[in-house]
Amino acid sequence: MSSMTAPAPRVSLSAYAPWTDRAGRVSGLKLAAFAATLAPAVWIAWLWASDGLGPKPLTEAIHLTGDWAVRLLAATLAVTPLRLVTRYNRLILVRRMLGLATLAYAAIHIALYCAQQGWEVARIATEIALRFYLTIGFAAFVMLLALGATSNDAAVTRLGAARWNGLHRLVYVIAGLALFHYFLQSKNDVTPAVLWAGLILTLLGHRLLARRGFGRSPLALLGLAAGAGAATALIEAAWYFGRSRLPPLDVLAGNLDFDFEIRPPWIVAAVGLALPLLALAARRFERAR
């Protein structure tokens, strides 16, 4: 009696789709994880086939995909700082997303810089090697290439989970890196970039609490807010007093008026007031179960 090989079980390509979890079902945390990526690139699309991107549409699209991809760095720091406070541990099933969701951004961020540049290689290695600000911002782009192209299992089993960990923690290198690049680039005016850096300093300072136990203390969490605020201010002081020899006493008292804008220190303390309210509901959510 001849021998018979057993078919090879048919993968669907489903479970391969950004939406689904590891058993190929759809999971509406992701999806609505992989909507929200996807829909700043459809918006910054639309505005340049409807000619909202105004009279230079490449730099203006060039600024935008920065933008969005330093913001969604700073939701790839916040997954773990929102799964620790809130105890919603499924949340780490879209951090894969989010990081590389970043790179896709800030892929699409240098290949508008070269097409600007005509394409032309020798130009475009000239600027990154001459303009300090594109030399930080493209080391920041090679890092993030090297977490993308390590962000799977079979990179996890290759490298071993020490190393693996060791190379992931480039991301703060990365985001100090982005940060500067972002400072550097916006020239006189550096609001949502100070802006960002105290969001993303939150979510660092965040780290440290937790390493010494106080990731979920309410009253941690309410000093994270309020160190994240001040340093934020302080931040922001220090970049106009070096760029523009501003005085930092006229720049940390334009926070106290609120005639025209709320300034970044006001609204980082406003976004980390939120970590301690999580940890009291996520609280008081445990205890009524």
Second form
Amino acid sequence: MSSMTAPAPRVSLSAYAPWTDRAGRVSGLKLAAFAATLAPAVWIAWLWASDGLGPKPLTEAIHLTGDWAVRLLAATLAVTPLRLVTRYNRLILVRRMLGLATLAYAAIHIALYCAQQGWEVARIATEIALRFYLTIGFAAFVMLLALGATSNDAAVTRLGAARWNGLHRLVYVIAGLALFHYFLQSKNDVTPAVLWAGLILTLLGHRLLARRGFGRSPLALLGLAAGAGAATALIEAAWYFGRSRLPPLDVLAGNLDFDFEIRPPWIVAAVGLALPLLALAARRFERAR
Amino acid sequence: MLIRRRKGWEIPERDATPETVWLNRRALLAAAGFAGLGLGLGPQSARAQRVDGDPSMALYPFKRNPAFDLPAPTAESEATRYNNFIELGPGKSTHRYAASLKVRPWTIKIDGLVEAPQEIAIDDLLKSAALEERVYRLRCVETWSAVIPWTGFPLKALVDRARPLSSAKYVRFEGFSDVKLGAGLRSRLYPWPYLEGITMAEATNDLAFLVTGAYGKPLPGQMGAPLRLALPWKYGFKSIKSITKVSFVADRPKSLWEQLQPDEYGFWANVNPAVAHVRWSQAREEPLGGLTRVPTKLFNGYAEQVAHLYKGLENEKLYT
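Right, the form predicted alone is done, so what does the form predicted together with its partner chain look like?
Zooming out: every chain and molecule, the one shown earlier first.
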């Protein structure tokens, strides 16, 4: 994915700062992404310090960092679709940062869990081995570590583009495991997990469209938004039927009760609508030029 | 934004979370998107004890029964802002939704296999019951715990009042069904109403307590006002909140949670550190307000009082 940079004219660390592009210039895009990835951690720390996490701050912080790991994973997976749809290729500048931020939040998530277990290594290891949702969550983390360790130019050169890309396709496995972990750790109500599953499904669906050459077609993208919304509703109904035998039609009908709440399928479809709109805007912009 | 704890600082109703905000919370959170999705941003003022309008306020406090005392109860500010109450809404910050739970008028219907079926208004029940304070441990199936001074009366007094027939083997409790009282009831993800059940032997055990107050005041909404159960030797979900109906029945009731996930929330649900939940260990618990975990005790420390109830039932899943 990456190419070697020309050697800098003089030794400077500025090219390695999170807010500079490969030429060492300050990039507003990278700066914004860097600030955005830091913000949740700062916010969680501030909540903790100000008693905003409630009577079980550690548990709450574990949940929040896990939530953000999933959100950042989705953001990482959004780079390629957004790049293709908008032809704004500079977006690639932030993909590595988003991926590493995912790893960072997952690492804090697990570190907080270990703290909750009193850093008793034997107990932590047994729990991870015994509890299926911990096992798959931890497996996702190990894979993330592998991707994090190879998220640098030297690793790309060493592995070669083909092998690097092959390895980094693990991100799809990680996404599946992380989402399954999210579902399994929930109580009966899996609404937040359903929402992020739907959003990530949209991003994966776009890759299928792109492979068939429809990655920029507003009509196809409109279909993707609708399809992902419908798939989200079906996944949710299937989950509740599979686990608790709740009547699928009841769960599906719940999506129409707007007085209660806007349910995940609608949010997924609404967010998905951004893609055809961006595609149209990008076309117009290109034509104007 | 200010997040400040103001113990004992009572708020006017207008400071409560507006119903529209609560009803649309997910949409609002989703709209916030990457900018700030999550917990801890709700109006903190709603945290205050929602008991100012309760007509039974003047009755409190009641004398503590020294036979049921424990050192170091959980701070009121901690115990009143972390618990499940799915009829009100999802998550643990149910105190934010408690404003919708209007507890007057409130009647409790007693029916089924009894000589004296009846409906009692909560204020009549409060007048006729011998109320006392008991400090009980509370152990949630999710591994958090608290020590709470409840006010109430033994469930046995209500059983005696109903005069059950010998054919009555179980007591079945039902929560409220009015969606105006709790918007959580609109969720299609639960087989409403909230149901729970225990055996007659459990119901007449001295520990089984019907609760009307906490911390020397009427119950705040999020804790299950105006009447809830406290079964301190069982996981918390058995202690049903905001009871509207008590039925004496011949067949074992299937609780809301048992209907959903029988492998995770069984009928007996007695606390036992040696028997893991399907998804996690029950060996230790996290007291509210603390960071460290402490060992969980068999029957949550009440083995002496209740272990005999389960003689001869060893083939049952007593601890799930």
